[in-house]
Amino acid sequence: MDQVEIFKALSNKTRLQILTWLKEPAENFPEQPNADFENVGVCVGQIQIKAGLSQSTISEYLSILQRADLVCATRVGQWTYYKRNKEGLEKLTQIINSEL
């Protein structure tokens, strides 16, 4: 991925928001019935919820996130979850501590 593009992910508020939730997301979220948060991750419909924007915006910035390898999506049946891509993270660490 190309750094322009995922500091260009990390520009939005929003979306900054969204990536510290799904860091700690038992904290943020209320319990899933149907998955857990550290192998699946978090409903879409949750981030929705918590972020209180429309679905298609959340939907647009998770996309933006997952282009950026910061988060990963798993799907089961008609719903998507997402969390946090770790090696995407230590990836940007490395941008930052090695080229900026």
Second form
Number of protein chains: 2
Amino acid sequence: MDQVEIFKALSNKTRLQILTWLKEPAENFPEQPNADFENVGVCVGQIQIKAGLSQSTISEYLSILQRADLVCATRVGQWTYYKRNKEGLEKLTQIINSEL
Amino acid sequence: MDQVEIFKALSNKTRLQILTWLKEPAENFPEQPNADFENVGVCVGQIQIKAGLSQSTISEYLSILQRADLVCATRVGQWTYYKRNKEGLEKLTQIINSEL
DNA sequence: AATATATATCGACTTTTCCCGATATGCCAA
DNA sequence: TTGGCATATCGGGAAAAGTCGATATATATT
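Please supply the corresponding structure for the form predicted in complex with another copy of the chain (the preceding block corresponds to the form predicted alone).
Full assembly next; the chain just shown is listed first.
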């Protein structure tokens, strides 16, 4: 993954917020009946409601974050759950500390 | 400084390169007769030559990086020298580690 | 004061990003 | 197998970023 793409993914207010929300799912989203926040994350619909942007925009934003290895997705039935990608975020810290 | 602006400043190939060059000025720029890399940094002209973009573009890029607290500038005579802003970069690492 | 040099700012044009509504796809239930 | 959700993808219009050349400003030299 290109470093520039990682920073581009982070250079949008809504996408940054999504990442902060996903750091503390239980504080930021209502209970999910069928899925555990820790295991699979939060479904697109909940993120969309919280962000207040259109469904298509949020779907796109999540895939931008995913391409940058900042979140990871799990499909369960008709839902896609997104959660923080710990490894990707650690790698980002390393890039900043070692290259910039 | 808004977090988004920091990431925007970093989401450009040339600006990222400038930061990596400024991490090791002696490896990336020719000797400067009148100024010490460690003290004041590298002058705009040298950065411009290395980047291969126009003078106006590089001047603008450096001020974007400065507004994001990623570099700091020192005017000495007719030259402006830019160097890495260690504190700003450390703050960025902290933001990522504590909020994302 | 006039000139030369380094950097900053301005105006313009092109490319990219933001964000939407409409539509397609995948999955489940009746 | 048809209908109903959840999500993804597509096409587009508006706003922002990328980049340039021209010009302005600041400083130094003569």
